[in-house]
Structures are given as structure tokens and as C-alpha cells.
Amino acid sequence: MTKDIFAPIKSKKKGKPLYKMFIDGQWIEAKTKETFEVSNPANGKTIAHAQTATIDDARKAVKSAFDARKGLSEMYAVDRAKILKKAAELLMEHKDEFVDVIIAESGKPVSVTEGEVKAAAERLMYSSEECKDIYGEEIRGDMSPHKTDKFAMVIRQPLGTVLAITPFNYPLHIAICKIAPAFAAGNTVICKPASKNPICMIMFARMMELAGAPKGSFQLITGGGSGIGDFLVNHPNISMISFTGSTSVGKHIAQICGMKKIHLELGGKAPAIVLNDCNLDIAVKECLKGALTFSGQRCDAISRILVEKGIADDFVKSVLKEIKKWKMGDPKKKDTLIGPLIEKKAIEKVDELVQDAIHWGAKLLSGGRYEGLFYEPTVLDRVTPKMRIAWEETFGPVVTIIRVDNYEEAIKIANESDYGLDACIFTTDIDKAMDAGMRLEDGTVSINASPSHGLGLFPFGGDKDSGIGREGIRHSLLEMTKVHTVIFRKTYKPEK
């Protein structure tokens, strides 16, 4: 019999796995013995109970990971290498398991979620080789007439201790792309997964633990954002606080970190421009990816398409026809394209924006229906701005449609939203591509694809209401890292 390398990490409860926290190289429960429920939003049934964290949970996370700075900033780069790649190969050969964890507890399709696994693998191999690219850069002093005497070496040092706050849509990968290079650079690292689909990254604790990380480098928390979630970002020990999530919480975050590093990846309203003389097909395909993958719960979604008039009618049978293709149902299904939302109160939001929009005079074309926590893929057409779905987040399953007289209405329409993280164009013209690419506020411009991110290899982040800083491969060990610069005096002086 194959030995079960997650016994330590759970119990029973009710029939049900119980998880367990870890913290301070240890698997514990909560000080209190409190639980929550993880739920599977495809039938609603419990699938697991987790630990409700408690203030001296939490506390003593903090402690352990203060105590365990010094000595990770100090391990040899190499040797964080060889944990961060270690980590990513035991995650490879568990990946059936985190796969079938993340679609129970997230509603995530299947052929969505073996990407998620995939891509969250491959972001600790890259990190791994981070941990060796460090580099700094030297200063003379001669180029002022006052410093000829000196030089400078410039380097860069870890923070600290890293909180990483992270979401439910895609729980495994945006963890680790925080957690990653975090570690590579030498931090010690807190996680505090979405209280909705926590389990998968309680897993992914215990293959940090099985590759060497020290005690007390890396955490997992689990409970209530409000319970335990301002303590830890008030908290004088924690170096930075990398959070993705909703831009209300952002802004809270932001209001009472004090004097900490953040980077916050907040909502969005991404806008596809669709022009007259774009490849239809592409754009179409493309814009149904960009609105319904995973249900539109990503901040990068494409939540408004700005169509040109003289395109529009085509475009829009282009979407009918293409739309049949995303199919609702069993997330555990390979041609399940469109799982379940996340909660109640997620699908409420959605209907009430598609039916405001309905009431002030969109044509709903498709779907518009929903049971359990299934919306039906949505098409809206004739959506003006002053209807509620062409400002807020959806995070649902519509394609909404704005008509445009021409190419600067749908520049306009697009900057005039509070987000700023996402948009795209479909275009042949070279020059309005590269105008829309530098106009459009936005932190990132695609051209004639939708926003899409995965390892990372592009710098990723939002402006406006969408967020401080910037995620990527290289971009993030950046963020995790100061500037510390040691000046020299050269005492010696030639003879002359």
C-alpha cells in the first residue's frame, strides 16, 4: 500500500477531512478547536472542514517567521533553489490529487484546472532559477567632480516576511506566484488562502515541507479575513503584503498596512475594441475566452466589448454560433467548459447586473438563467453606458456588447472606468494597435488576443482602482527585494 503523504495534514470531522494549519514547522489546529465548512459549489455538498485561526494563531505564525529570517536570508541561493524546485516536482507528482481538490472545492472545469497545475509547477521552476539571478549593480563616483573618491555597490536584500493574501479563483497558482519568488528571494513567507478553497493550498504547505523548507520560512493560515486578516496586516513583523482580491479590500488593506511594502492586484473591467477591419473570427473566439473561461471569475475577464457599428451585426451572429460551443456542467467532465460560480451571493450579483441591463433596454440573446450556483453562458447586446454592467465587475459567464461609431468613442468609453488592469483591440491597423496600446489606461494592453497571464513572463498589475505594482517572473523578486547600497572611500591616492 502507497503511503498517504497528506495524513499528517488532516484528520477526521464528521466523517469529513479536517485540515490542519501550518505553522512554526508544525501541523496544528486552531487554539480554539473552531472549523469551517469548504463546501463543492457544483452540488453544494461538505467536502472538508478547515481551521478557524485564531489572534494567537496568528501571532504566533508571525513569531515563528521573524525568527526564521535571518537564516533563510542567509541560505545560500542555491540551496532555496533546490526547496522552490524540489516543491515543483513533488507538486508535479501529486497532480491528480491537487487537481481533483481544486475542481471539488472550486468548481473549476477540469481542463481549466490541470492548466492551473501545470502553470503553478512551472512558475516554482522559474522562480528556482530566480533565486540565482540576483544581481545588483556598481556606481562610480566619478562622474561627479565631489565623489571621485567613491564607489558605490548597490544589492539587493529580501524584505523580511511576506504576507500573501490570495483569492479563490485560481488558489493554487496566484499563491504560488507570490509565494515563489518570495522565497527565492530570501523572505520568509505567511499565506492566508480564500476561506472558500483553502485545501488545495494546505496540500501545497506540506510539499514545501517535504522539499526542506526551514521552520518557520514558510506558514499556512487558515480563517476568516476579518477574524485574523488585520491583525496580520497591521503587524509590525511583516515586511510586505501581496494581496489579490476585491478593490474594497484593497483599499482597507492600504489604509491601516502603515509602513509596508504592498502590491495589490485588484478588480477590473477589461474592454475588447473590436474594429471594422479586425479578423472576425479571431476576435470572436477570442473575446468568448477572454468573457468565459472559468466562468468570467478572473479580474482579467473581459467584462465589455467596444464593436464598431459597421461589424457589429456580424460579430454578434459570430458570437451565437460560437457561444453553442461552451458548454455548462460537471466540472469533472473533459468538455465541461463552464463550471459554477463560487457562492450564492456571486450568481445574485451577476443576475442583478444582467437584469438591470435588461430593464434600461440590453437585448439579451442567450442565456440570462441560472440554477445552483450554474449561470447560463450570457450574450447582451445594445448595452449603453449608462446601464450598471459596463462599470461594474461582473465575474459571471456574459458577454456584453457596446456598440461604437468608431474607434475614439470606444477609447473613451474604455478610460473612462475607475479599473485599469486589462484591455485588448482587434485590429489590421498597425496604428491604431500601437495608438490603442499607449491611450488605453490600462496596465496591460493585448493586441488581437485576450488578457491572459499564466507564468508570468510579462510584467502583470493594475492602475486606477486595479492596483499598486507589478507581478511577473522577474517583476515580482523585484517587488520582494530592497535596495541596499554600501558606499566605499578609496583611501589610497597614487603618487604623483
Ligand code: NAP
Given for the second form:
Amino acid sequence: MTKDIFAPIKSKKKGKPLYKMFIDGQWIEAKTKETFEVSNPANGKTIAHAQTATIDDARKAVKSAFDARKGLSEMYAVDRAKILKKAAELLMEHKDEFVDVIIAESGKPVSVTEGEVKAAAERLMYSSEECKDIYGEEIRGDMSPHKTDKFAMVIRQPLGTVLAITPFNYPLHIAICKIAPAFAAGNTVICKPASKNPICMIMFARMMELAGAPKGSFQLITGGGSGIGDFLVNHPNISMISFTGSTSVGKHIAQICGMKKIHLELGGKAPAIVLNDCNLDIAVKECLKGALTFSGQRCDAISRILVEKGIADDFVKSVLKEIKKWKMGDPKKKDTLIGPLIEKKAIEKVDELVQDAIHWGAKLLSGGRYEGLFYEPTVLDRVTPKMRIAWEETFGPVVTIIRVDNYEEAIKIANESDYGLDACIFTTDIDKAMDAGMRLEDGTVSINASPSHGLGLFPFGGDKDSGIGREGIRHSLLEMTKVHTVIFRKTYKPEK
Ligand code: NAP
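Switching forms now, from the form predicted on its own to the form predicted in complex with the ligand, please provide the structure.
Shown next: the complete complex, the earlier chain at its head.
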């Protein structure tokens, strides 16, 4: 019989696994022994329990991370690289267990979940390579007559401790996009995953432990963000907060965190501009992929499609044909593309936005109904800017079509949003593609493709209410290190 490597991280409660937290190199229960339930959105059943950390638990984690700083920053980069590589290998070895848990705690269709686990492992591998890429620059002073005898060595140093607070929608991948570069740079890391689905990250902490992460260098704490969040965010020994989540929580963190580096990846309302000259087949398929993957529960989801009137009827006709392929059902089944939303509040919000749009004159062409947490893939045509769904984050499987007179009107509406995370345009006109690429006020503009940020190859992040800072290979590393300058004065002068 093979050994269950996850055995040390859990016990049992009411017949279900009770997961522990990984603090100071040990698997522990919350000080008060308080726990919370994690349930499966597809059927409402409790699948596990997790620890509700107290302030004392959080304090212990911060102290341990602080004590581990020196050791980790002095560890050779090549050794940090080995740990990240090993964690990636372990993750892939146990990928089926991770896939099963993510489906159960998130309701995510299996095809999307498999992609998430694979992307997370790849991101760990990229970060292990990045350990070797931490370099600065050398600056000569002889540009100035007063500094001819000086030169500076500008090096990049770890910040100290990075606090990673992560959302429910890509529970493994988003957390690893923070943890891996932070660790690669030599920072100790505390991760606080979303309470809706923390189990996959608790399991990942075991991967880091088995990969050889030194005591205190990586810790995993669970429990309500509103309970321990403020304490952690505020703590002077946290050097940086890397947060992904809603704009409201992000703004709260920014207000209370004090003198810390912050990186915020927040909400979005991605526009897709579809022009008369586009390749209709590509535009329709990409718009549906962008709007419906993981039931639209993505910050980069396409949630308003601005279609030029010359092609609007054909676009809608094709959307209605194509949307039939988006099968709703059991997320464990291979052919399911639409699973449940994460919770009741989420489904009520989506329905509220859909009903508001219908009330103000939008045409419901498909879907618009729900049962349990399953919301049908929905098409709303003739949405106008006065409807809430044109502006508020939907986070549901709704294809929202706004008909526009021309390209300039599309750019204007796209840029009027408070959000600025992602945008895309479908056109065969290179001039308009370039123009939109430059003028759309979003962190990333994709041409003839829906937004997608799986591996972090390209820098990703938002402007306006969508956040501060950029994530991605190299970019995360730059955000998670500080510039340290050493100036040399040359005192030796060779005899002439
Ligand atoms: P959320 O409600 O803001 O929660 C995100 C995280 O913040 C959770 O771990 C949560 O813990 C924690 N939290 C809550 N209150 C806190 C506080 N006072 N202090 C510190 N932490 C606190 O977001 P969500 O519903 O999980 O995720 C959906 C949102 O994330 C959407 O708005 C989406 O657009 C955004 N998102 C953005 C990106 C991006 O890259 N820009 C990517 C993915 C998602 P609890 O779960 O315990 O409350």
C-alpha cells in the first residue's frame, strides 16, 4: 500500500477531513480549535473542514516568517531553485488529487481545473529558473564632473516577508503566481487563501514542506479574511502585500496597510470590441470563451461586447448557434463546460444584473434561468450603458452585447469604465488594431484573442480600480525585490 503523503495535514471531523494549517514548520490546529466548513458548490455538501486562525495564530506565523528571513535570503539561489522545482514535480505527481479537490471545493469543470494545475506547476518551474535571473546594474559616475571617481553597484534584495492573500476563482494558480516568485527572490511567504476553497492550498503547503522549504519560509494560514486580515495587513513585519481579490477589499487593504509595498490585482469589466471587418468565426468563439469559461468567474472575463452595427445581427446569430456547445452540468464530467457558481450571493448578483438589464429594455435571447448554483449560459442583446450590467462586474456566464455605431463609440464606452484590467478587439484592420492597442485604458489589450494569462509570460495587471502593479515572469520578481545601491569611491590613482 502506498503511503498517503497528505495524512499529516488532516484529522477527521464529523466523518470529513479536518485540515490543519502550516505554521512555523508544523501542522497545527487553530488556538481556539474553531473550524469552518468547506462545501461543494455543485451539490451543497460539506466536503471538509478547515481551521479558523486566531490573531495569536497569525502572530505566530509572522514571527516565524520574520525569524526565517535571514536564512532564506542567504540560501544560495540555486538551492531555492531546487525547492521550487521539486514542489512543481510533486504537484504534477499528485495532480489528480489536486484536480479532484479543486473540482469539489470550487465547482470548476474538469478541463479548466486540469489546465489550472498544469499552469501552476509550470509557473513554479519558471520561477525556479528565475532564481538565476536576479540581477541589477552597474552605474558609472563619470557622466558628471563631480563624480568621476565613483561608480555604483545596484543590486536587488528580497523585501523580507510577502503576505499573499488570494481569491476563490483560481485557488491554486493565483496563489502560486505570488508564492513562487516571492520565494525565488528570497522572501519568506505567508499565504492566506480564500475561505470558500482553501483545501488545495493547504495541500500545496505540504508540497513545499516535502520539497524542503526551510521552517518558516512558507506558511499557510486559513480563516476569514475579516478576522485575521487586518492584523496581518497592518503588521510592521510584513514587508509586502500581494493581494488578488475584489476591488472593495483591495481598497480597504490599501487604506490600512501603512508603509508597505502593495500589489493589488482587483476586479475587471473587460470589453471586447467587434468591428465590421473582423473574422466572425474567431470573434464569436473567442468572445464566448472569454465570457463563459469557469462561468465567467474571472477577473479578465469578457463582460461587455461592443459590436459595430454592420455586423451585429450576424454576430448575434452565430453566438446563439455557438452557445449551444457550452454544456452545463456536473463539473466532474469531461464534456461539461459550465458548472455552478461559487455561492448563493454570487448567483443572486448575476440574476439581479440580468433582470435589471431586461427591465431597461435588453433582449434576453438565451438562458436567464438558474437552479441551485447553476446559472444557464445567457445572452443579452441590446444592452445600453444605462443598465447596471454594462458597468458592474458580472462574475457570471452572461454574454452582454452592446451595439455601437462605429469604432470611436466603442473606444469611448470601453474607456468609460472604472475598471482597467483587460480589453480585446477583433478586426482585420491593422491600423485600428494598433490604435486600440494604444488607446484602450487597460493593463492588457489582446488583438483577435480573448484575454488569457495562464503562465505569466506577459506582464499582467490592472489600472484604475483594477489594481496596482504587474504580475508575471520577471515582473513579479522586480516587484518582490528592492533596489539596494552600493557606491564605490576609487581612491587608488595609477602613477602617470
Ligand atoms: P474577495 O472577497 O475580495 O476575497 C479575496 C481574499 O481576500 C480572500 O482570501 C478573502 O478571505 C480575503 N479578505 C477578505 N476580507 C479581508 C480583509 N479585511 N483583509 C484581508 N483579506 C481579506 O474576492 P473573491 O470573491 O475571493 O474573488 C473574486 C474577486 O477577485 C473578483 O472581484 C475578481 O475580479 C477578483 N480577481 C482579480 C484578479 C486579478 O488578477 N485582477 C484575479 C482573480 C480574481 P475570505 O475568503 O476568508 O473572506
